Amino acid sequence: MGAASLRIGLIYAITGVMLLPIVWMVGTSLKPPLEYVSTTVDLIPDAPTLAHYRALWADDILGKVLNSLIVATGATLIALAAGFPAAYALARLRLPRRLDGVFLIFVLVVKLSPPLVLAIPLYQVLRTIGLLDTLPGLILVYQVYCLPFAIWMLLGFVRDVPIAYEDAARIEGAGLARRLATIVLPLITPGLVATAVFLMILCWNEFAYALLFIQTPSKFTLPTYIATLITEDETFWGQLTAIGFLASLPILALVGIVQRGLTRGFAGGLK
């Protein structure tokens, strides 16, 4: 009984110190000026005010979670629609000369290489087709995030597929598309849910590209309409913190919509 009681108590320690900073970032959000420049510590507000959010309402807050949405949902799912053919051929064919190999290797240089290495490029290429600026264009330039990551988790969840399943399949007569959608897509459901999950939140906090090609700022994503309220002569921190816990709000109904099929990928994955 002590022990149990004692992991509890530990359970209970380990959610408070994690829990600590939200309830920082909210009570701040709800402080005036003069109360959260102060040097007491207080998580509670003396005198709760609704200002700074009433300040992002007019700053159209709800027109950038709208771009944020518009972009990460586009990202992912062309990220899933092309990235899990890739690992289905990476998985199942057998390329010439390591080709699958030398093919990975060459995806995740992509994905590990700082982004102004590949910006003067993907600005020459979105000028050219007439997407620069806009928010199609900023979802293609996503991909070189979204892409790789894609590839290398889903390889993993179509390997854990047993290629028995599509044998037998295979002499029943079904083709590859109907083994693709009856019998490879149904088992890695959970796998796709996890990736479509981290590729979400990829997209939700990228900030270099949605920086460096939109500069209207009816088009901002939420981290460039944040790094607005950080100037010279001074840092909005109610604003900031107000936008920060907005911010979450998406991503946390998120996963807590699917998250069933969440924890069944990471289980699906660890096998």
Given for the second form:
Amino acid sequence: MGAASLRIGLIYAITGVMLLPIVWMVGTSLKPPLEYVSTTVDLIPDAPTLAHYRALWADDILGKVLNSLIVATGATLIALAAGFPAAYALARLRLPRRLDGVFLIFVLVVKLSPPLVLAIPLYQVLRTIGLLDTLPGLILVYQVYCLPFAIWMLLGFVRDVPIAYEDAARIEGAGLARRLATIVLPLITPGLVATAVFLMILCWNEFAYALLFIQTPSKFTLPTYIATLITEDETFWGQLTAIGFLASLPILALVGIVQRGLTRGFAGGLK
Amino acid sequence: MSAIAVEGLVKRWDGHAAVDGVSFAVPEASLTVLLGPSGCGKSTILRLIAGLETATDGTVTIGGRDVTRLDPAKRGVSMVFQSYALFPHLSVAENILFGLKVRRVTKAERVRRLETAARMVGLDSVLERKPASLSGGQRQRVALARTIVAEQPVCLMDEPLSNLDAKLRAEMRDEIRRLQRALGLTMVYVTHDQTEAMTMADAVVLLNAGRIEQQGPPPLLYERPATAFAARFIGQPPMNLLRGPTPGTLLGVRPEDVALNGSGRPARVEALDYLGAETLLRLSLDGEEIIARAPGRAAPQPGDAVRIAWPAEAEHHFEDTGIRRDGGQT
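Please give the other form, namely the form predicted in complex with the partner chain, since only the form predicted on its own has been shown so far.
In what comes next, the whole complex appears, and the chain from above leads the way.
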């Protein structure tokens, strides 16, 4: 047994441990109820069934997926659109009395505070502007999570763009809008993609605000819908695992598609 | 109409003066070098002329027009950066033409200027490549081409050769000087390299700690340094500075003026630096180090006692504050 085969064995072992819950989840989603409540542990179902998936379909699962997509995409786009100018200003301009630093700390405090601290004021805000129990309202409150994250992450990418590029462009006559469009944005594209992926995941999985601010079942996002499968009388393990599996697919696909950009984003973006 | 005049220029950051009352003039179509150690404020002065920084006090005029508060794009200047500042996501041609597109120069004119500039600096074959795939010398040429196509009367250069190796640097020195003359550019060139200053400049402005130590044509700075700082900064190896004949004074002698001479003052050879065409002898004279430059391979060996002398007219006298005693200030 060489060191190489030992390493490969170890890699398989770790991968196996990581994959076990997923395999279990998929397996359970294909089992009839009698099988998954039995006391024996069995990964592979004896009598596979698609009943749970059919039940989900009957429950308009596609509508919930669509709600989640709308909220995650909308919140991500708004966070990027507002976060980029903020990050650019904080990276490039010197505000008097270190106000830029104060602002960044403040943003971080908002992000670090428990979401429920802000729930009551947000509820009143949404009610006042008539966006309670609407998807646009949810997109708006998600900025509590998304905007600080976008600002902090994009700040690093903007700082990585050498100021000399912009100096050179300024002398050549390029104004701010032109410099942003032709120089800064193209250079931080990997960073924008990486930030977008993380924001999407953040919103896709968000539960607390979705539960508090959406009451109409047809407007539920996936996490709040999943919660309805756990009732006082019964936990619908089959549907629960089925939707757990389905809900992770879009994010998995997204990460797969942009993986190159993601790793480049982490590696510093400009290389 | 592109002469530059800088008057009483001051730039303060958080109370610290990076540029502290600097005045000089650059005649049209001439090359002035801002020379000094790092942190002396030379790059800041260049950025103030370009308009990339705002002056705390003082004025900058270009071609008789006060541009102190004017936008960089409207000053009629082009600039080459130490890092070249080539846009990594654009091709060489796009880099060169960036400014012309911004300024809405017609397509036909852009093509004409690109061809001319590419030919002048020898970039014809790499126009479609990205900067990352170019050598250091080629990147430098792209930066030069960018200033050529801009056709601005004033060109500002911020340590443009500091990222190149020695051989390439000598080549590019000639090339930049040739371009400056051919295009009749008024050029301000920042460097910490005295060789670049001495070989390229029509006039040198020597800076230290945000102030001008001396300005004038290169021979003046070498032959009549106005301050002890100028005497030490220009010349390789630097001028010897010894205790002067009267207390509170310094005596300066260039190494090439120190001759081994049978009737001079006694000194001891501490070490030799053999350089091929010449040898530098590091001597101790009454407890002070003094360097003598001798042609070829010098006969004395370390430890030898020798006698040295220099002609009286080779002596430079400074107050111990650094100011030249016989009024070398120009």
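What you are looking at is a predicted structure, and each value in this text was computed from that prediction instead of being measured. Positions refer to the first chain, counted from 1. If you superpose the two forms and keep the largest set of C-alpha atoms that fall within 1.5 Å, you have the rigid core.
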| query | finding |
| --- | --- |
| C-alpha of residue 249 moved at least 2 Å between these two forms on rigid core | no |
